[in-house]
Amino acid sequence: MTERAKLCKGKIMAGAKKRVLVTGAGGFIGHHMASYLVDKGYWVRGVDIKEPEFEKSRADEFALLDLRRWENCLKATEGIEEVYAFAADMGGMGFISGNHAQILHNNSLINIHTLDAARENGAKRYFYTSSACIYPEYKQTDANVTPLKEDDAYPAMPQDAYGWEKLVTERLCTHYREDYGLETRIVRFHNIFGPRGTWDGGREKAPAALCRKIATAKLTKNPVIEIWGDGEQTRSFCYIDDCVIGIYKLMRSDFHDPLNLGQDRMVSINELAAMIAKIAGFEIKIKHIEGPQGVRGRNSDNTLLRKTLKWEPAISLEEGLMKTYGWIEEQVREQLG
């Protein structure tokens, strides 16, 4: 153990609460996770290049740090027992499909530096947020896709640089556990959504984008909304409250292989839009246009999740959309004045 790690261990032992780091704590999932851990009684340090946009962080300490830089990762992980790594340069399909070099460069720096700094500073456990985008494109060519199991990841052929970057970091986490004894946990998210996340500007994901479009249509009384492609591409969507519970359960478990985290109910984008319109109480007219669509179909096989954690997401898509739409309509109403 290095002198720095010994010093940090001393600081940890002196504290009454377990000290954890949440990177990306200014973003959607990281912000929710920080609040959840505070409620669980942890001392939380949040780190990001920006503060949360929609409400103040509840973290005990919040630092503005660019984690692409090694020295900042050392600062972030100092005195920390466990790391929840959410920091990433990412967004919805529109962003992912047009920024390959930026995503691969920035996220590789963030991941390598944060993981190594956690090891250097004597952290015991490290949670890495991977993605369903790691799954091979050749297994997702049909809208009626067979749900993806964890061992479907290889032979590897992710569609975008984002997926490749996630898959490589999964391997890095595995080797840090095997070679250095850092207990790593890896989750593959399947489309997490909910309130207090990005809902406009180009980085938002499908549920938030559709909620914004339908709220705008309702408030302006213009029923036409645009959807990229024919809208028959399929996905499953998991509400944020289930997401943070699943993360915590995995972090406390002894399971160290990659694990899917998402709902296993698949819907088309057209069906998703219809659900949101019903919640909004407004009849829409869909205009299909050219645009990036990602893979044709994607769904989560939750067999291993249920077996490993004796749990699976319980909040229905409709319930999650009601909460999300209500919040986004408020944002749109305020924006429109």
Given for the second form:
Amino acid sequence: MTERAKLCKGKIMAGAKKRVLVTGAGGFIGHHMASYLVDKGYWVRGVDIKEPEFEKSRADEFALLDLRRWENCLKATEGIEEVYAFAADMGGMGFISGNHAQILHNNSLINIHTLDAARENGAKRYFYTSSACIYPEYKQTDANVTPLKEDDAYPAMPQDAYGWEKLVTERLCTHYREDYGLETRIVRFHNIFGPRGTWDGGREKAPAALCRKIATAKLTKNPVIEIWGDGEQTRSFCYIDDCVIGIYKLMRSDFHDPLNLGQDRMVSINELAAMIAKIAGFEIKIKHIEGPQGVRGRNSDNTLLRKTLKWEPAISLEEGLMKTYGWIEEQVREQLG
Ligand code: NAD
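Alternate state requested, the form predicted in complex with ligand NAD (shown: the form predicted alone):
What follows is the entire complex, opening with the chain shown before.
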């Protein structure tokens, strides 16, 4: 541990606010999490390669650091008691299915170095954001899929490099806990969505992309929107406010195995588009085109989540979409001028 880290630890013991690091704090979930932790009374350091795009970070300190580099991870974790690790080179299906080498390379470096720097600097707890993308492709071939339990992860066969890297980092976290006593918590998100997330540019995920397409259709009075594939592929979607509550509950719990965090209400992409169009108050015409669709069906089994946290996401898809659509329509309106 460096001398400065020891000094900072001394301050913590003297009764100062608990110092936490949020990596990826310039991104969607990290930005919301940093605000949540500030409200909870923590001293928050946010780190990212970019500032949040849509509003200023409320973190007490915000540093622009490339976490692929070990020395930057040491700076980021200096004097930090708990790490919330969200930094990742990621996006929706279009990005994930077309950038395997880049994703595996960058995210491996980010995660190996951040975790090890946290250990080196004497952090006590480490939260890692895994994904439903770790689940094997062979369990997700039917749109009417059986919800995925945590134990379904093995024998492993994730669809993309993104999922393989997440799975390996899950293992790394587990071994750091067992071998070095760093308390790790691991969550597998199922499609988190909400305002102030990426909504255009190629990295956006399905709910944001559909909100943008429908807002554009409405504002330009051209009802045709494109959907990749036949739109019958299924997913569940969890609103960001539930997501940050779930993360916090897991971080404060004793549970250290990977845990699903998402809604267990499955809808098809066509159904999702219809729900958003209803919220927009605009009739759309869907044109199905070729494009990456990911697995055919995916849903979360929340049995372990309910048992472990005595809680599960409560905000309905309709309510979450209403807030998300409203925000994205504003962005599109501004863009169109
Ligand atoms: P996001 O892309 O909005 O945020 C990730 C942030 O990491 C970005 O701001 C990006 O600039 C930053 N980053 C990338 N490379 C970096 C580097 N080298 N150094 C420092 N920062 C870097 O994504 P998000 O939706 O907020 O996702 C957060 C985490 O949750 C990610 O680990 C992601 O894989 C995971 N996850 C998200 C979802 C979801 O539905 N959003 C689902 C499963 C897992």
